[in-house]
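For reference, the chain that follows is the form predicted on its own, supplied as structure tokens.
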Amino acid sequence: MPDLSIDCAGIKSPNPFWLASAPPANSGLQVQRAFDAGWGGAVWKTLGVPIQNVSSRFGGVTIRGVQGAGFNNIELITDRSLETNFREIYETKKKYPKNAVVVSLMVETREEWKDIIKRSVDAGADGLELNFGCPHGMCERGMGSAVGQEPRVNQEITSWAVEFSTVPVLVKLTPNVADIVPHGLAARRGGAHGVSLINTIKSIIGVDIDRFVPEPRVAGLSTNGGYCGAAVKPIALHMVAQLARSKDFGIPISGIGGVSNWRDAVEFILLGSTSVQVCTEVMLRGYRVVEDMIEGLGDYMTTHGFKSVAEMVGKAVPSYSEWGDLDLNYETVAKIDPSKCIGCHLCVTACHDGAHQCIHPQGSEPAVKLKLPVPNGGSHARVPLVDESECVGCNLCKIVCPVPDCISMVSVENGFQPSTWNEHVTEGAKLRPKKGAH
């Protein structure tokens, strides 16, 4: 059985899957059932001066059916008291003293974090988590993203909590910079132990077009809000890999953004994440999900042949390369199974309005034309055929093929060496001719 357990920048917890800090973190029971549920660890909903948020908070989009797929908030941090959540705070963790319980700040003044740091500390915290990524509310008060924004600043805050603290102190990055890697070693040479991203995206999530406000409507009015949920994975994945594949950088990092199943997750550790955090998911399916999530870790740990987390950890950065050093003369082309093929033509629409016209139904003037010759088990009209002279390996059918599987993307040999653009700028490397369409 491999083992789960984590040590993400000295915070310690049963498996890497910790409840990220937002309302499913709100509270000492919440939390507590949460652990109960399995998961290995929990950043508290921002403590600071609390605040008096708006009704109501929640905005979601729904993509083709599916509900929430992107999710938003206009929520701020606590609006409960600090002496509840600290006393809470005390509570779970002398009762559950094996879960990471990781306190997250946000507060203004060197004082008030001496003071709140203190504090946390105190009640039992095994981490801080600094918050500088909040994009809505809190960084008009100069806090939250307004820090996350400004390295100078998120470095000498940083640093002031590393002095305060004497337990483990993560920074939360917000994504609503033009490169975050900046932003990272800026926690880095505050003294930070590790890094927690990403935080919401700035957005909008839509507009009840018959009342003419924004989604989600305050007495007639709406603001931005914090875009997360599925569909801001690949963003937060860019941003995690970024960091982690940065020789300066060098310290963990948790994962956030979008991670709804134990393939997500691994996704996030293969780039770089010690640990998991997961809000939404939550939030729209309940603290069980996160039973589904270690034992699909743990079975692919098993099928894999790791032993341990930190095997995974940053598997994948060193395949994630600049676009100038990807080889220009690696080519591969469409192959359809005809045993599959439902003859959909989706493929066939995609290509013609989309891609590169090379995909034609049997019996059609292009199809004929070219003598595109049908392949085995292939003669069933409804299979499209492939010009493969044509074909530019783009990918296109294959994403809205509906049937798993049905078609492929096979390397063909083309008699051109390996070259990339950067060889062939520097060293005059010959690249294979480019397809055109017809």
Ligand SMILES: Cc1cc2nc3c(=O)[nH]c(=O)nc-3n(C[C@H](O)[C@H](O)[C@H](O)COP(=O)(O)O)c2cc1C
The other form holds:
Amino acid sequence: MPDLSIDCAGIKSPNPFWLASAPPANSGLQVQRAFDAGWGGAVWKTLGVPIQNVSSRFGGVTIRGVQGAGFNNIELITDRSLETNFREIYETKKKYPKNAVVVSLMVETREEWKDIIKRSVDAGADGLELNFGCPHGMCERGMGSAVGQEPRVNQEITSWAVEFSTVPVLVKLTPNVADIVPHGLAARRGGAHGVSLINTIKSIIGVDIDRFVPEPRVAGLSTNGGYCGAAVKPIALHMVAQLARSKDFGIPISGIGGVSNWRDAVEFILLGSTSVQVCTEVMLRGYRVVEDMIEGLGDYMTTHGFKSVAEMVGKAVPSYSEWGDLDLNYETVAKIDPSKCIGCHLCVTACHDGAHQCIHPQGSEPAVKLKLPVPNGGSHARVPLVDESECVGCNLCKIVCPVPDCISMVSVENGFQPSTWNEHVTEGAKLRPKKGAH
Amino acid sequence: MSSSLSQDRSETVFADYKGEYTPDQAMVEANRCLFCTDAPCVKACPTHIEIPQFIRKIATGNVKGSARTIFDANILGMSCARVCPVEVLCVGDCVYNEMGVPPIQIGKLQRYATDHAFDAQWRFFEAGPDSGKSVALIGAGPASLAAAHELRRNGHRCTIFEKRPAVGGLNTTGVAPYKMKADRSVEEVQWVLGIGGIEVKTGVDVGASISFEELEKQYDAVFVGVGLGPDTILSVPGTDLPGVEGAVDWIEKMKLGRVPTEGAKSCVIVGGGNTALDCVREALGLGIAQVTMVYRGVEEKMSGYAHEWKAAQTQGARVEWQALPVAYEGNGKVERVVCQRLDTNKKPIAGSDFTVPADLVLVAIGQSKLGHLLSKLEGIEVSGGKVVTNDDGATGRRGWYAGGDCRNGGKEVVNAAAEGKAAARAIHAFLTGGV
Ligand SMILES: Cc1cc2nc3c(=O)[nH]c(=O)nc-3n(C[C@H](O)[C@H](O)[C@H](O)COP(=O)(O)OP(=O)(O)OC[C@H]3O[C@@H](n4cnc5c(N)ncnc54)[C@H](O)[C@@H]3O)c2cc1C
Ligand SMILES: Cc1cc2nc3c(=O)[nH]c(=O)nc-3n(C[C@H](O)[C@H](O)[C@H](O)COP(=O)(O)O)c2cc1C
Ligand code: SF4
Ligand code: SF4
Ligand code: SF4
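What I would like now is the form predicted together with the ligand, since the data block earlier showed the form predicted on its own; can you produce it?
Okay, now the whole complex, with that chain kicking things off.
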């Protein structure tokens, strides 16, 4: 097993897997159970002036039968007393000195920040996370995302925290902004040692269509909540990568948003995260999901020759580029493996209705007219035929095909030199003729 | 030890009854699992494999971790995946049954992960640092193998004594070939022995070639995993006719070599347990057209599994319920079985005789128990032929432990694996002075 330990902005933990600040990290006994299960660290449920929560609090999205594919909540920060929280943080840290305990904080005035930071550090926190991200409730009170959306305020409060703290400070960013970079830079200017992102995305998870009330319903009303879970991973990956590739940024990132298994974690790390945080998957399936995350990451590192997590961080960032730098002359077409195809024709419909009308059933008029070759070894007459002269290589058929690796996108030699849009505009580089545009 | 099996074995004509999953099939099935907490499937598995974890790992592409989870609980996870009666164990208790939705095919997923591990030759466990202690294990069946592996993880040296030339116990010589063939079982034994430090001495009949007392002198502890004894025979006229065979004996011949079935048109299987049902399906599979099971009880009371009987019927099995052979008849070899009908109290009904044609008769009415082998050893209690132990497998004699069929009276491979491992843990505690 390779070494999974990490140092994220000065916060050390035996592996990169941390509980995100949320219900799974709400209390000492929970966090201790999580550490027993293998979690490397935990960001404690946000502390501040304890609030009163509503009932109910969560909503879930079911997508084609998968429950909780997306998740949202309208709960606020901790509703437990600070004394209790700090006592449990102290006890937890004492029992688990090797695991990272990061304390998430959200208060208003400079004095309050000073006080709560001192108490956190005294309790044994390995780091602090400033919650500038909560997009519901707290922002109405001038905290959470209300801070995170104002780079000036973000920078100022960050600088207070850094001034008062003797342990590393992470700033937790909100995704509810047009461009994440200025907000990451503001945290950096404020002196933050690192950032964590994303917090939840403003959302309405659904509507009770019989009662005419959005969900989750609180008596006869609802409110917008924060969206998270597997469905938000692409948004989170983008924001993490945006910061990771920003030249002026350069501080460690704790990646959060939709991490459900070791693969997701590897993706976050390759795009620039040093640690990854998880909330929803733990809420849905429990602390025990970390076993597979640890094993899967370790195995991946072994097979890819990584000796440490640090070697992996940001490995895929250099290949995240601008659209204008992509090679327009690179061409792929869809190939169907007739030995795998089950004949569902989902690709036919997808291509006809959602793409470029170039996958045809055997015996159909276009297939006959174009004399599309029928594959040898086809198990049955329902293997569709790709008109490669029209296929734009969009990927839609591959995405919709229910059989893994049945459709592959194969690059074809077209005789054109690589050329990007930017080269075309500036140097007049030659572009291949367009396909499917008639 | 001898691991060379004959290539010429009757069992090789059988195809896998349940088949193996392709990666796509495994993925679809794995993603259906709900990852239950305190899962009933885990409770139903005698070795308590963390089923939700190993299935989740298949779904995330972590097949290696999946196999590790399985073997950590049950080192015989590969053979169990094939031979376990999952319908009455894990799969039978999957929560999907409560929903009226087909349960997760745990056995097939387990086979997927463990076959991968065998193909890729992944090894997961190392022997513990040498403890300086050594343990003798009698019998090279599932119970002893599971015990020996666990003992090695704790650094104790092991010697397994096996009276047969073949290793693996009934996993090699008994289980139906459409579940697993002998070569796969022998491969598993090699895989288990891969941990190192386990010596296997075949051809040693403990009690005859070497005395129990002698073993006790040479080793720090003894594990008894001798399984069950020979088939029980029904003493009726004609029992000695060629073609009348004990079921387990015949199965062993079929699995390790050739049984002459060419030209056999009909076969009678006596009994209604799982060995009888295996014989029915094996005889049909070997091409015997008319296979009749003769059972003294009624269908509802038979001890063979309902799912096995259903499969046998689908294959074309015939049956005579509430009937008992009273004579085997034939000219120089068996040709027919004379049966008598029984009433609901299993009393013969006068004048109810009938005959069933049979070129082959397989008597599957049970196996004798071997507990008596040990009854001379002071402190070891034998009850109903079974070796009596506490929950951990400790007998009344210091340093003597037992597990598997000889202790439980004849259950499944997975029970033998669980009992062997539990006993090994107790032996470890004994050898290391308590705790
Ligand atoms: C026909 C048949 C089919 C079966 N099918 C299945 C199935 O599909 N699935 C399932 O889970 N279970 C099945 N079982 C049950 C299963 O095989 C046993 O429960 C399991 O093998 C018991 O393991 P064991 O180690 O206790 O004994 P065994 O497997 O019987 O091994 C005991 C070993 O000890 C050796 N031995 C005995 N006495 C001595 C001695 N004095 N000295 C040295 N060696 C000795 C024997 O030769 C044997 O190799 C079947 C059993 C039979 C009879
Ligand atoms: C019920 C719930 C409560 C949360 N509470 C907090 C909180 O108190 N502080 C905070 O910084 N983030 C909070 N979050 C956001 C999570 O920490 C995390 O950033 C977000 O859920 C994305 O990760 P995920 O997709 O793994 O859930 C909460 C999320 C949920 C679902
Ligand atoms: S999850 Fe627990 S606390 Fe929440 S509604 Fe259900 S029973 Fe109540
Ligand atoms: S979607 Fe895939 S499986 Fe279905 S017809 Fe197309 S290629 Fe075949
Ligand atoms: S009971 Fe069924 S669904 Fe639940 S964990 Fe076991 S196999 Fe999966």
